[in-house]
Structure formats: structure tokens, C-alpha cells
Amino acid sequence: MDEKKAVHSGTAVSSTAVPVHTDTTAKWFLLSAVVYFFIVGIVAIILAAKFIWPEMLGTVATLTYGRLRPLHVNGMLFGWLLAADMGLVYYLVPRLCGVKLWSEKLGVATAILWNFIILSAVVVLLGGWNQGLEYAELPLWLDVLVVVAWIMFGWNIFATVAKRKYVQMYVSVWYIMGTILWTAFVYLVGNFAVLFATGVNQANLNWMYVHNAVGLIFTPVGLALAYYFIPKSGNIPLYSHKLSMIGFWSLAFIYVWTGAHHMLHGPISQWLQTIAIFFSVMLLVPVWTVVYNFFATMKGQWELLQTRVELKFLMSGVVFYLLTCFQGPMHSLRSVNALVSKTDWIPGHAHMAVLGAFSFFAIAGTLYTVPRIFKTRLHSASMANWSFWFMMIGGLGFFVTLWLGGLWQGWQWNNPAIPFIDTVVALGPVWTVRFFSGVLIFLGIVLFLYDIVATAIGASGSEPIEDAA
């Protein structure tokens, strides 16, 4: 590790050796994350198709709307996207700290772990087997494997970084290690605690749950993984790391009191649903802080995005993110909820943050890493810049329609005059568009998932690719 890169990583120089990765944990991660995601993509593309042709395998229980929904959900979350996370997580932390991950043996375990709880989760749910709790749908002794497989995680994480050699923490690390700790708290209150409440107790509880499997979980994971690949991609350095902090702090004391905003307008107290709002407002502050950030680093080196496919994807899914970030404050307030809550707008919203923000941070971090852990090179950049913009137009015509959508299915609820019938018939034309934007996204999962394996399948025949921390 030559001054100039720790420099961009933000760690102390030292005189050792640079550690030979093996990275095995790391590829069985990823591989299966992509896998996965084109798995969970047909997923989507049925439930899309259920839209306009709602009577579509309606004869068969297992591909009820019912069933793969939730697979879908939970395949998204935990499947691809936590799956692809950890895999990059394995990756950059031991480089960072400059260090071997502590243990590849416990790595691998835990990969195996999380492949049989992603397959058992498959099965149980397209057998009906759901707790009914939103994110939360898994049966209890798979949320009690999940538990295991996330301590196995942190311990290996944790103890690498205990281990470390570079004194100061890249704010990557930080982010890292929060996700962790948020994560195990997380987790355990909208899985387990949930359970012992009942009535609006216990919705109060899911709520803080799911939206904070976004905020606390996928967000600081996700920052993680953008604060390393946009300085790593660009071969530039960080523009503030005071900023970086000011941002990790901000998101850490804010975040986790804005679950209630979804229970707005509902029989929780009044003085609740006010602090909701009053924190999904100060959101504003982490994410501005974050995005500028991010902005500043790139400002002169814009046009490596026409060569750097990471960067595009990077650099979009930090725009996804302000956008994201921007939308969750504003439809907290009461007048605006009023009108979006419970609409289309909503998994707008939600998969312009899973898919637009959070996954095109994963992708692009997966198509940095795959090459430089199996010493190759990317087997076609062409193919990833296809999938980039089959995604990106996708993408757009899928949140862009939902948004309207659910901006005019809001105000025909709120006219009494209209049957409730007639606002589904209305949507038909916005669901039209949502089926065929989800088309081209999972082309673009489909190059996507052909790139990496062609990559890794290829990596014995072509040039490697220089992997430095």
C-alpha cells in the first residue's frame, strides 16, 4: 500500500508488507448475491405481469400474489443485497485495516450458513409459512439462524479490525462497524420483540423495524461501500473525512426515531407521530452532508464516468440517494402523507432506496471486486455499461411512474365521489408502464449476472488485474 493510497483511504502509512488476501469468503458471498438477484428479478417480473393480468397462475397457491411477494421482499433485502454487502464487506475491511480477515474458515461457514437460510426461506414462504409481519415474514428458528450467522459475521469483522495495523479508521470502517451494532439491535426488535407486543404496540414496533432495515442497516452499509469504490474507481482522494464523520455521527443519533411516520394519521399519540416528523426532517442533515461529500470528491473528474462504468453506477446511486432522502422527509409531513400514504408513491419510493440508491452501490462495488479477487480482468465492460443504462431507464420509468401514479391515486381516495374500484381501473395504464420498465431492469440483471460469472469462469485465461487496498 504506496503513500498516495493511504492517503485516499484515509489510513496510516506503515512500513509492513501487504497481506496476501485469499478472498474466499468474499467470492462465495457474491457469487450467490448475483445469483440470487436474477433470481429475485423473475420474481419481480411475475408479480409486475399480476398487475395487469391478475388472474395469472391465480390457480396456483404457490405463485399467488401472496406467497411471492414476500419472497421477493425478503429475497431483495437478504438474498441479493445484504448477501452482496457482506461479500464486499469481507473484501475492503481487511484491506483497510491492512490485515488478513481473521478468519476464512469462519467466513466460508458463515456463507454456507446464509446460503441455507436464503434456500429455507424459499421454501417456507412459497409453502405459506409467514408470521404476517412486514420484512419480518420468516418463521422463528430461521430469525434465530439469521441471529447466528450474524454474530459469526461480526465477530470475524470485528476481530480483524481488532487486529489491525493502520492506527487511524477510514470512515468506511466506521460505517461498517455501525452497521453491525444497528443491525444485531435491528434485527432483534422487529423479529423477536415484536412477538411479546400486540395491537398498535406491536405495529409501532414493525414500523421501527422496517424503515429501519433501510436507514440503519442498508444505508450505512451502503455509504460504506460508496465512501471506499468512489475515491478507489476514481484513483482520487476523499474530500473531507471531517465531513465523513460529521455524517456518520448525524446518521447515527437521527435515524432510528423516524419509524413512526408510516403510522401517521393513525391511533398512535400525536406526541409520537411529532418527533417522527421532527427526525425525518433532520434526515436532511447526514444526507446532504453525505452527498456533498461525494460530490466534492468528484468535482473535475467528471469525465471518468465515461470510462469508469463503477463510477456511473456509483454516481447514480448517490443521486437515488438524495432523491430517496429527499422524498422520506417530505412525505412525513402530515399534509403531504395525507395524500401519498399507503399509495403507489410508496414502493416508489422504496425501490428507487433499495434498488436505485443501495444496489447500484453493491453493483458497482461487485463488478470493482470480482475482477480484482479472482486476478482477472472484468470479462466485458461493454456488457456493464449496457446493464447500467438497461437499469438506469428501467429504473426511472419504474419510480417515475409510481410516483405519479401514486400521486393520482391519492387524490382520487380522497374524493369520496370516486368508488374504490374505479382508482384501481385508473392505475392500469401505470401499471402497464411498471411491467415493462421492470422488463428492462432485469435485462440489465441479466448482463449483469452473465458479467460476473463470465468473469469468474474466465479468470484462469486472461491478464490480472492489479488489486491493491
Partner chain sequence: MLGNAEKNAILFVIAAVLLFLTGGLLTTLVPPLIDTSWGRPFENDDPAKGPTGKLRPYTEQELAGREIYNREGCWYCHTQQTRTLLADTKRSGWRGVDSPISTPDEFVYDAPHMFGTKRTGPDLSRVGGKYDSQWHLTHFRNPRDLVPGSIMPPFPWIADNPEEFEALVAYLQTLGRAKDWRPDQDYED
The other form holds:
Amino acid sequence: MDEKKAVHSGTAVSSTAVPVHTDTTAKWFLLSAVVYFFIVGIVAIILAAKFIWPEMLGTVATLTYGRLRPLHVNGMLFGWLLAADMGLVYYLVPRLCGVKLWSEKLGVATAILWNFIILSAVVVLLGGWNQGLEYAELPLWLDVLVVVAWIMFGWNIFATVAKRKYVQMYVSVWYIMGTILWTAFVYLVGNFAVLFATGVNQANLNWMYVHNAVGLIFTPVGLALAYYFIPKSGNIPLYSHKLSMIGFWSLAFIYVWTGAHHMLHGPISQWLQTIAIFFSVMLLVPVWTVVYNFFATMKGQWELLQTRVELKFLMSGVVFYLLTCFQGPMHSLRSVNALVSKTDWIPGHAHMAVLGAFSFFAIAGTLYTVPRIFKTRLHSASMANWSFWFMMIGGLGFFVTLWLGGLWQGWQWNNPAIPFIDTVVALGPVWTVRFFSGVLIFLGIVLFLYDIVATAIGASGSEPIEDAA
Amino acid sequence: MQDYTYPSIFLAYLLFAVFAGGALYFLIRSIKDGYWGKDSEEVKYRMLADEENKYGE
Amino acid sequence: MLGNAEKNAILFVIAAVLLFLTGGLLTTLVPPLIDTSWGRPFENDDPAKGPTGKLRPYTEQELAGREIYNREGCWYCHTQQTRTLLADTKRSGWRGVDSPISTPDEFVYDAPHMFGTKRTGPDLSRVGGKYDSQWHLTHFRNPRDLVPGSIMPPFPWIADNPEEFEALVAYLQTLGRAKDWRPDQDYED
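Follow the form predicted on its own with the form predicted in complex with the partner chain, if you could.
Below: every chain and molecule of the assembly, starting with the one above.
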């Protein structure tokens, strides 16, 4: 009812009037996401510890490695990262369109449903009800709920875009709409179509989904955040909007072809592997156009990084994005793949993408957004700064040791004279460093959680700041 | 392992040719339609100005 | 048309979906139609064409074992593919005989597939028939009793449950057995 009135007034008022955003949905999504970041962080630490002390918690079926790992992956991807991304999308789409969100009530309902899905997933995964497909571990009934939640999310965003006041759409809006559309297809293939296939055919569908869950869900929504928050937190205009369009359309076309590169040298048709390799290398186009745009935006303004902690997260996220997306095409080359595939290099690579790049974007967005939606100041900028350095140093320790360890492992595997168990024992020191790097990252998460929650709670208790506008 | 490369690799060449042609067509079309003019850069300045308050600074 | 491209949301939706579907359909629906070996169970009587043998569907017990393998997430650390790499055929080999590479027709009855992306423990694509039930019982109780330095978790709740244990071992003994390539006798009961 209120929403309908807003539609009419939104079109009636003069173009200079700014709508008042309530942001209830964004608050729900962001706060729950940050809490899941912390909880799943504990699971991550336990997993890392199990590589050093394999018998730790080993007699409890629900806490065995094979059940905690999918909880870690799904919890981080869907409980923390995607929920934070959705919360930030609920924040920035109304602002980029110059109108209120289509329906806050629908948004809050989506947030409640999303939290129900995540909490159910914890029970389901610890109980071992695993569908047996990577990133698609959740059983069918939860998949259906995810689709329902995604339709509610997509409807709300598209309806907001449809009544926008600013006709020309900023690149972030493009990426967000792309994410919503592609995710719908990618998710249906990965969670429903796979159930009708077996063997290599199923693996092909599964890896099309796994690859595009990162490439066509987390990448476009992460870039949407970066395209919004880099100019915003530095108050500098983007270098080129046209260049961003080239990045967008090449991503839309190229990414989906690359799924089979997860099966290089494996039991899947050689020509399909070749196509996947070709398109994987082509991915340098959308990546480099985006990264160039961000660096060119910052040109001559790098000193802003000294004072704006959001920009620290954002620009180091961009560097990690560049690195991870250089690794990706290189892994797809058959010769490199023979060395690094299936080794510990791969978790190093995956964590740099999901933690180093996309989580850093989401953290920066959360630090920027939460004070604004609670109409207050950030609890402590220096705490955010400490959280950055803990995550940065822990992250680098994590990525770099796993790359080195993975290369070492790959060399050893390719010499069959070395018994397999020796290659496991050799990685012991690497996993020890990884554990302590994980502890550092976790400390960063704790500081981030405290900072955000203190900002939110402090907001309800203290006087709102005078509106400077 | 049986060799099932050839019939499909020609299909792949054909596909790549179609894609390259399509990309070229849309590039020329967009230049003709005036897409590369000054107007399309306005949005990047406008997005900086739509903040409704100064919270969080 | 394209001069106003950034102002038209409907044009955007159509273009984004079409571009995505080009690759989406060509890499998912088309490959199994072109390469029919993806869906045809392995069968070969002619030694000149490589290892002989026939892929048979799983029994009920083996399927129950497969479900346990899936439930405990074994597939997060053990791949099931002997790749087209020399080292893989040596490591999957047995007593000096190299293993044949894995081919799509060996996995036709696998759902969910268990190819895996990470090899923390050794590959299991040819493990069937290599170790007997007593070995597996000891190993599941505590892997380090048989393989010092192993980081595999213990699985006492499987070792102490004869029904689950037998099902799981029955499944493990099928792995890689469609192709008859080993010279020696099996340990299988």
C-alpha cells in the first residue's frame, strides 16, 4: 500500500527531490551476514586444524571433516558472502535509481526466508544429508526455497529498476541485473538439471554450475559493489563508463563456456576441454578492462588509501581479483594444469577469489553502508583498519603458502617414484602455516563483527547525527 | 582413447567465426548509432551526487 | 537502437540472457549429443582395442555403500579419475602394471558423480580389489595404524557398524573394475 503510493509520488515529484530510504531489508541482510561470517569462521579454523591434528573431534560423526567442509563452503558462500551482497544491493539499487525500494516488506520476508535456509542448511549438512555435488550439497527442498528467495529478491530489484527516476543506468545496475538473471539459470542447471544426468554428463553440468557460481554470481555482484563503492568512498568519478560496458558484455558472453576446465586431462571429451581452455584465456578481456578502469580511477588519488579504510579493502580486493583472474586462465593451460590441478594450490586460488577479492568488496561495502543506514558514525575506524591488516596478512600467508605447497605437491605427484603418503607428510609445514594464517584472518573477522555490531547497537541508543544535506 | 576431435573442431571454427562477425557488427552499429558520444559518461558523475546525507563520514 | 542502449532495461535483459544462453546451451546440452560415449556403458571383448571387460550397474548393497561414501564427504579429498597423465597411470597402477586412463563410459551409472576436485588423499579410481576387508576395517578405525603420517580422519561409527562397513567396502571394491587390466588375483571375498 505504502509502496504503491511511493510509486506515484516518485513519478510526480520534481527530479531534484531525494527519496527517504528506510533500508530495513539491507539492515537485516547485512547484520545476519556478518554474524554468519563469524560463525562459519570458527568452522574454517576447525577444518584447518584437522589437517594438523586429524583426530581432533574425529570420533563425533557430525563434526568429521567431510561434514564440516560443505558447511564451511556453503556457509561462507551463501550465509556470509551472498547475503552481504544482497544486503548491499538492496542499499545501492534504490540510490542509483533515485527511488525507494519497490517493497521493504517483500525485502524483509526475503531476509527471513534466507536466514531460515541458512540455518536449515547447517542442520542438514552436519547430519550428512549431502546431495554429493560440489556447491550443490543442499537437498532438493532447500534448493526450491533458494529459488523462491531468489525470485523474491529479483522481483524487488527489477521492479525498483523499472520505476527508476534516472533513466541511464550506472554500470553497477547492469551487473546486478545480470547477476539476478544468470543466477536463475545457473542455479537451476546446477541443482535441478544435474539430477537427471549421470556420470560425465552430470559432472559437466555440475562444473558448469560450480564455475559460474563464482563467475556469474559472485563476480558480477562483487564488481557491482566495487563499481559503486570505489568512486563513492573516494568521491572520485569512475575513469570510463564505456570501458565498463565492454567488461560487462564480454563477461556475459565468455564466462559460461569454461566449466569443462575443471576436468582437464580427465575423462571428458578433448574438444570440450579445448573450448573451455580457449574461453578461459579469453577471460583476460573482461578482467583487465575492469581492473584498468579501477586503477585509472585511482590515478593521482592513491593517497586516499591512507585515510579511507573502505578504499584499502576495495583496492587490495582489486589487486587480488587481478591476480586470481590471471591464475585462472593460466591453470586452464594443459601444461600448467598438469602441475597444479587437484593440489593445495587450488584452495589458495579459490580463497584469494572469494576471500581476497569478493569478501573484501563486501566488507568495504558493509563498512561504508552500515553507518549510513543506521544514521550514525562507524564505531571505530581504527578497529576497521586493524581488521584490514589482520585479514591482509593472514590472507597473504594463506594464499602464498598454499601456492608454494601446491607447486611442491604437484612436482612430487608427477614423480611416481615418490610414495603418495610422502607427499602428504611433506605438506605438514604448509598446513601449519595455513592454520595460523587462518587464525589471523579470523581475528580480523572478530574485529569487523564487533565494529559493525557496535555501530548498529550504538545507533539505536544515541542521538542521530544532524543531517548535513 | 578414440579420436573424436575432428567433426566437432570444425563446428568450433564456425562458431568462433560467427562470434567474431557478430562482435564486429555490433561495434560498427554502435559507432553509427552514436553510442560512443559524450552522453554515455554523464551517469558516472550523477552517481556521486545522489547521496541523501553525510552519515558515516 | 544502440545509442540508447544504457537506457533500455528490456533490451538489456534480452541481450544478457541471449549471450549467456549461447554458451550455456552449447556447453551443456550439445556435448552429450556429439559424444555418445558419455552415456554408453563400457564394454569391450577385443584385447586389441585395449583392456577388456564390461561395466555393470551397482547392486543395492553397493549403492548403500556409495551413499555412505557421499554422506561422509570422502569425495572432498579423494578424486576418482586416472587422468591422461603418465604419473596418474603409474599411481593408479598395481605391482608394476600401469592402470588404463579413466574414460567417460566407465562412469555411466554414477549419480552423483565422484570425480572430485581436490586430491588430499590418494586417487581411488582404481582402488577396487587392492585391499581386503580386514585392511579396510583397521584403516577406518584409525588410518595411522596402517599408514603412518596419514591425515585421514578416523571413522569409528562406520567400523563399528557391520552393515554400513560392509556396504561401503562393497562399493570401494567396485571402483575401476570395469576394465580388466590387473595380472594378479583379487583380495575380494
